[in-house]
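Next up: just one chain, as structure tokens, the form predicted alone.
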Amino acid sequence: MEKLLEVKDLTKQYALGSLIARILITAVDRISFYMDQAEIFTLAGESGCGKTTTAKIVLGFEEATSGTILHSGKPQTRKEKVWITEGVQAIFQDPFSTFNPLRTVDSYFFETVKNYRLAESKTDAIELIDQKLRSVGLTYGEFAGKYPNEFSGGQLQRISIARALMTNPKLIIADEPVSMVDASLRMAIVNLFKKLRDELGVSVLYITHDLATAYYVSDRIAIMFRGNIVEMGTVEQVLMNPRHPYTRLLRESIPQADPRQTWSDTVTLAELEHDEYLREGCKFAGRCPMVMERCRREVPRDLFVGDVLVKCHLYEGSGETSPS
């Protein structure tokens, strides 16, 4: 079966510096992964892990420095953008940010009634905004007429979901879109993506920090550190029985019913961000408890524990597969 969204080897540099004493950062390095149809993806980490750069590059809204997109079997080239737009759409973090608060929130989603000819008259154009509004949780006579600071957070981000919906997209993007929501209303959000999956077949390519929300909505999910992927498989078996020492450390993060039971404590203050990406070897060893002497050498190889993808020096040579 044809992938929904493929990415391979996909790398994004950035210059910092002087053309004296210029600097190459790399925010995204040869990183792979693939979404099915009808698929909840993670890409999860701590922010400066390069989740959403490798968001940006696959909505279009970069360029990738090497590496190759395919929407649907066709590739994502610098001309051949366009398309896209229909067939995938975004959710962002902050719901306040996304809406003019000169405008009334209807006229978004009249424009883009127009833009994408989606309905012959006006009448037909409400009945649609209203169909997908119901979709999720809401209806065009709450929010006709109204401005973005007439709404909660929460409503306002489920406005947002529904303006994405309105070209029937196979994949929405969403980056952080629980982060600056009230808690109560998080899994309110969460369960709509599910619902979403399971009801219309809509993929989503959840970006977050959150574990907990990212263990209860991901089918999949690949832990990023530093531009790499650490570890990638399913979510139970990443999640409940994590192999890479970073992936660890992200789980022991999450509160614990019994906070003597941690090993979090064994691990190192983060170094500077920018030294972790500059670093040779393992960008990881410098916070690592298990850390060796080569991992402050050589960069590890993309090693499958069973059908887990892991990026780690420790599971090397003991009978573990590299991906073909």
Partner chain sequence: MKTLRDLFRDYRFAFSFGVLVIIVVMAILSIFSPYDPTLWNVVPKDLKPSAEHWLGTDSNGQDIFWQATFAVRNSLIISLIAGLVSRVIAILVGMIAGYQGGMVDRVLMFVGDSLLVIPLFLIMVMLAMLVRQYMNLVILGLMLSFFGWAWDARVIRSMILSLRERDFTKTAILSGTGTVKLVLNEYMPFAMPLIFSTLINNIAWAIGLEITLAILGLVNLNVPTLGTMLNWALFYQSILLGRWWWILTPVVLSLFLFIALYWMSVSISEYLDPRTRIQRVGAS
Given for the second form:
Amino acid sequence: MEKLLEVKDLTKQYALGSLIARILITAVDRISFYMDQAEIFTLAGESGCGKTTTAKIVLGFEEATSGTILHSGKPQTRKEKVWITEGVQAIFQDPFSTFNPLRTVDSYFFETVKNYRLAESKTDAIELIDQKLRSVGLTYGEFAGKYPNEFSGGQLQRISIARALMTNPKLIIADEPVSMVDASLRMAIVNLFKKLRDELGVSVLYITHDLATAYYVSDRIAIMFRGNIVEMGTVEQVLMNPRHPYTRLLRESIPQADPRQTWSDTVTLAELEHDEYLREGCKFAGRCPMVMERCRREVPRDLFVGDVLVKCHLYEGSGETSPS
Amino acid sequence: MKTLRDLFRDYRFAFSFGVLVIIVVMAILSIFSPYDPTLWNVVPKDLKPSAEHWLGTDSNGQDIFWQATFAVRNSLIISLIAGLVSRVIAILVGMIAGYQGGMVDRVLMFVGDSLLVIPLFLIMVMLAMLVRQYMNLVILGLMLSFFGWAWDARVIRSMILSLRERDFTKTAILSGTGTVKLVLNEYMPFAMPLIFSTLINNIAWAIGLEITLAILGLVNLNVPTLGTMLNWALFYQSILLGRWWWILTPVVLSLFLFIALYWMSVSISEYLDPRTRIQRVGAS
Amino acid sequence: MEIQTETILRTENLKAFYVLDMHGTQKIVKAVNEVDLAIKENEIYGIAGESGCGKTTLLKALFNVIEPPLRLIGGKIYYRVNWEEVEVTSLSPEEKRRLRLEYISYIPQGSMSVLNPVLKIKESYQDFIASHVPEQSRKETMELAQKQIVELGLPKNILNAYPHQLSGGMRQRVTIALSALLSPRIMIGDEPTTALDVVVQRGVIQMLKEIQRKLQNTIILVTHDMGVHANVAHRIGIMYAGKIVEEGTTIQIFDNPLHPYTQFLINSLPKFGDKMMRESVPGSPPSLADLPRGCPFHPRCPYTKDICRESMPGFSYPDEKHRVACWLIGEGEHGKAS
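Can you switch from the form predicted alone and show the form predicted together with its partner chain instead?
Let's see the whole complex now, leading with the same chain.
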């Protein structure tokens, strides 16, 4: 079967600095992944790992330096409006910036109805909007005519999802959708993604640095580090049995809500992000506890340990270069 | 209505509103003038204010009160044309440059910046001298407007540059909104306070400039404006000859007009400041 | 686990409200409402709650910075300075300032407000020292700063860098090092790790713990992340709608949460190896300008009884060091904090 979304060798480079002292930063470095229908796929990593850039390129808000993106087998062209042609929608990180503070929130819904020709009359439109709002646990009555500052962050984020649902999308790209929402209200939003997947067959590209919610909600996960996918597989495999040293570090660094499980050993932090981007060989070599001589020279290959892709020299020999 | 009530709580707004109403009423009264403002010697010369001639008469044999009604009307017309047209240019240029970016942006901003750095006044004097024969209210207004948009266009452009990066721009795009509507719906509300307050400032600036040009004799002196009235009063040495009613009428009118416009713009821009405005919209 | 120590910071029935004038109508935001706290020496005290529950305002009050529109409506704040308890809200501005410099310090959420972006880190340090330390000992303090930076595991040459050359985590650690420089007895942190990546957050927290162990002082840490609290705090106070609704040792709070709100806070966190359906706290936090009658949590609480709608419960003490304000637990006695 054709994949809903396929990304092949996607690369994005930025030029930084002045005309004279110019350096090229590879924000996304030949990454490839795919998404199936009705699947939640997570791109996880720390800030500056390239996950948001990847999302912007898939949405068509930014242009790739090289690589291809296929929607259901069809290549995405430059300037194509994928939200109209391919049923892709998005929700953003900051719920308070998602809607214009000087406009009512419902105006975005009516505009969507009009622009996508979703309803004939105003009553039909309201019925449709109400139906979408109900699927995120709100009603038209409690939202009509209100401005963004009259809602809480959690409510706005759910409204944002309802707006994305208006066009019956096949794929929703969620860029850090819960990082600005209180921890106590996050599950309501994350649970919605599960519901969308199970009840409506919508796929979600979940972009986050929060591995705990990623584990809870997603089917497969890719861990990104400085523009590379360093480990990719099902969440059970990647997060319960992390292989790449970076994944292990990430996994251990998440504070667990259990006072008996606190961190024991100390952690080394990167001093400057630039250095890691420009590093030859494996980008993690500077802080990897298991670093070897060749890590500083050679870029590791994509190896498969079982079904899990690992980009690390440690598995050279035990892994294969194609999935088993 | 609520807006007006809130505004009137500010004494500056209430005062300037009152003054402007009086001045506008005066301009409307010009319709009922018993005299043609272009004709001379329709009344006896150099009379002091009296019951018959409220503000006296001048050395041209014109009634100063009725002359002033025309002067106010014409000055307002010029400055309104200048203000409105230059606002339209500023909005268009600012929004196109800000949203489109690239080459269009660079060309538009180059033109705008050139207007900002050249010595405006000298250019305007020269231009006025060149087109003096064809000068009428509309042409003067348009000429002033051509020189009055650059600064605002720059501010609107930078405003849009920053708004374009906010997520709601993407939300609107994903809602299928086209570029023109997006700019109008999403960005205009942020630009409105600026446009309002600079409109008023610009009107004041245009009135002032018209007065300057008129005193230099660069406009058609037979059309009564605040500037030409001053010009005639100075020409006949009304201060020296003690005809205070003649010189004081345009001076006092201009002063009140300036103060009223200034206070009104300060008051409105305070009210429309986006920070306080966001707190105010909706039930709080 | 710790020895019985003295109370270093205490509040009595503290009330701090924002009084806003919105074009003629007055609006009162009850951000800190009848809070009794007793924070001990040599402990890390965590304050947890959702955004808009008054956490930051409480910190401002504890730091004794109450400036309009925030007003002290009632109650007292005591610091224990040199074995003597001082009521600090009534001190003169000069005395307040002196306490703030030497006795209690504040770690802000964003580090940019502390480090001047156009100055080298060293110059920011010098400015700080110049305003806090008498002339004759300034040089020593600078040397102390250099020593401290190495001890805390920061790169030595960091003092010669500009803030923008450092990563966010590094800046935040410099900020914390700076606020610990004069060995304050109390350090107050307002979400110091919220904007940081997990690995960096871990480094920052490690450093906070390290500083606390060295100085044997008190850290008051506000964050909405219960995971962070579980890792660092000795005791935790749960704040809801301007009030402390439950307080206990970290073990008590996580093993035996009694307030329904605390239970929701803890159970809503996903855990590895457990994909069981988890629920958020239902509904949204109430507006502090328009609080519901009775217990402010009752509209979101699944166990609401009639009395919850009528009046606010007092504290019950189900265990030593553990107190909770909920009608489900007990009648409560309007006593002082433990």
